[in-house]
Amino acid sequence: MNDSLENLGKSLAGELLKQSEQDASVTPMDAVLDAARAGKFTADQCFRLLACLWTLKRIMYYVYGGWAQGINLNEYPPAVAYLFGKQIYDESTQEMQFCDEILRQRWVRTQKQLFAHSYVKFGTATRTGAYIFCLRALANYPQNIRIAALNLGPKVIELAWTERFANALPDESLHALFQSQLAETRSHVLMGRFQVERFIQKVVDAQLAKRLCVETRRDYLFFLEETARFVLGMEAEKAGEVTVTADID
């Protein structure tokens, strides 16, 4: 019986990773990378990109705060809380890196000015808002299911496009910025795999994790599309329009 439960987690982790890696093979962020490699990436577009990413990392505090309230320490060993704390710390570090680069480039002079800038406004009726609220709703589920949905879903996609940015961006400072985030993001995927393999031991939890991972991947891809459109100055998404490929016209 124990062997079958252990195999359940391992099988689920492998399945979620495979599905997320397929979604990650091409994302809307590839259109941004193509523009940068073609020398058609302006300073304002770079500001827009970092502003969108900074806003998402900043709003993740709202998500993780809700999740932290729902961790039952009697249900999981201390390692689970430690890994969750490390992930929050990593996200905070990346958020500060985006902010520091914006200030270093002098697109704004102070962090106070950045908070007031139109590029970083968080709108609830947006793809960004939908993704954040999707993650926030995971507070209703146990930590093992949350981590499965995020770390083996959107985090896999985030790692993929971050790797492409780190390897192919021509701007040296941006290359260094995304390169510095690879190890942390990769560790989140590995943490997700470990926790799914170890702590998803019920068929009902596995089914929930599959469904929620599909939803989080979908909403994260929509966030990436919204970001790419904004960065490249494309027309806003029309009602009923769904496109999540690199060619986002």
Contents of the next structure:
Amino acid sequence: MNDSLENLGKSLAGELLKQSEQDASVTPMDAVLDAARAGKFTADQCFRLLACLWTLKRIMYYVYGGWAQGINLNEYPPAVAYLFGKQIYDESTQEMQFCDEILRQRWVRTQKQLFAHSYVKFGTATRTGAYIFCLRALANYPQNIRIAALNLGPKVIELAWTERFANALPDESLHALFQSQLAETRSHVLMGRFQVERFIQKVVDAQLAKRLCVETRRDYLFFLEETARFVLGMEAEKAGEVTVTADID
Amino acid sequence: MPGLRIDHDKCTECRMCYVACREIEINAVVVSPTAQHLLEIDERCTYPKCTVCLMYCPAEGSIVETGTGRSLVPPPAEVWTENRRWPRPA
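Moving on from the form predicted alone, kindly provide the form predicted in complex with its partner chain as a structure.
Below is the whole assembly, all chains and molecules, this chain first.
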């Protein structure tokens, strides 16, 4: 690889990380954290929080299933497929943890009951749905571009708010839960940087990755807003209330 | 006090025990809240009444009796009864 191609990937990774870190500095989840720190976090609100997070992690199987179909043999070195497999395994682990905690707290008694509970319903016409379908649509793009869009976008934001939760949540079991997820989420961000630096070598791919990263970040922030509203019992947004201001070009 | 524990030197983290335990609604196999996320068996385990995880574990010696340290994978003859192998929730 010559220097200019290598620099393209490096500068792109740096740029995407910087933008995502800016978006991550304040997120709607901070309102949830503030409520928890102020002791205004009821058991039901905690159940709502874990239910929303469980729903998203659960539906990620659908996203990764589509993505996995698009990894061609010998298109990338084995390390790329391995890291992707590890990421799927990690997301599955985190999904199990949210489910475990809900069952341990006895908010529902069985996994079967949890699947039927209204808090974990996956609605297509929701912010969660929009984010998931946005990610699923990335199945049509090469692995290097979609990993750039997810791992250097929403994953950076996820890492930031999870870190704040891990540091500041007063509840011991929740603190341990979020703390234990940090190593995995951090490794996903690092894996994203590795892939972008090594495998984005065309200007057109870099532009595409930038555009898609803006979209995934925007949709993830909307998912977080929907989650925070639901957890805190705020009224759901009205049609037309949210305007999209991101300049995706 | 759970009757079973996982020997992490032998466990392959395949998670079959987790799936089987969820399926029969005992929920005693959990992901530990540590950075390694190892599987553990908590106090909800009903062994010796239930032995379902032993039937699905593929890694020899990875589930042991807490008190005696005796390996239960592959499952010894005395746990192979219909009720213990697949106990139905009440």
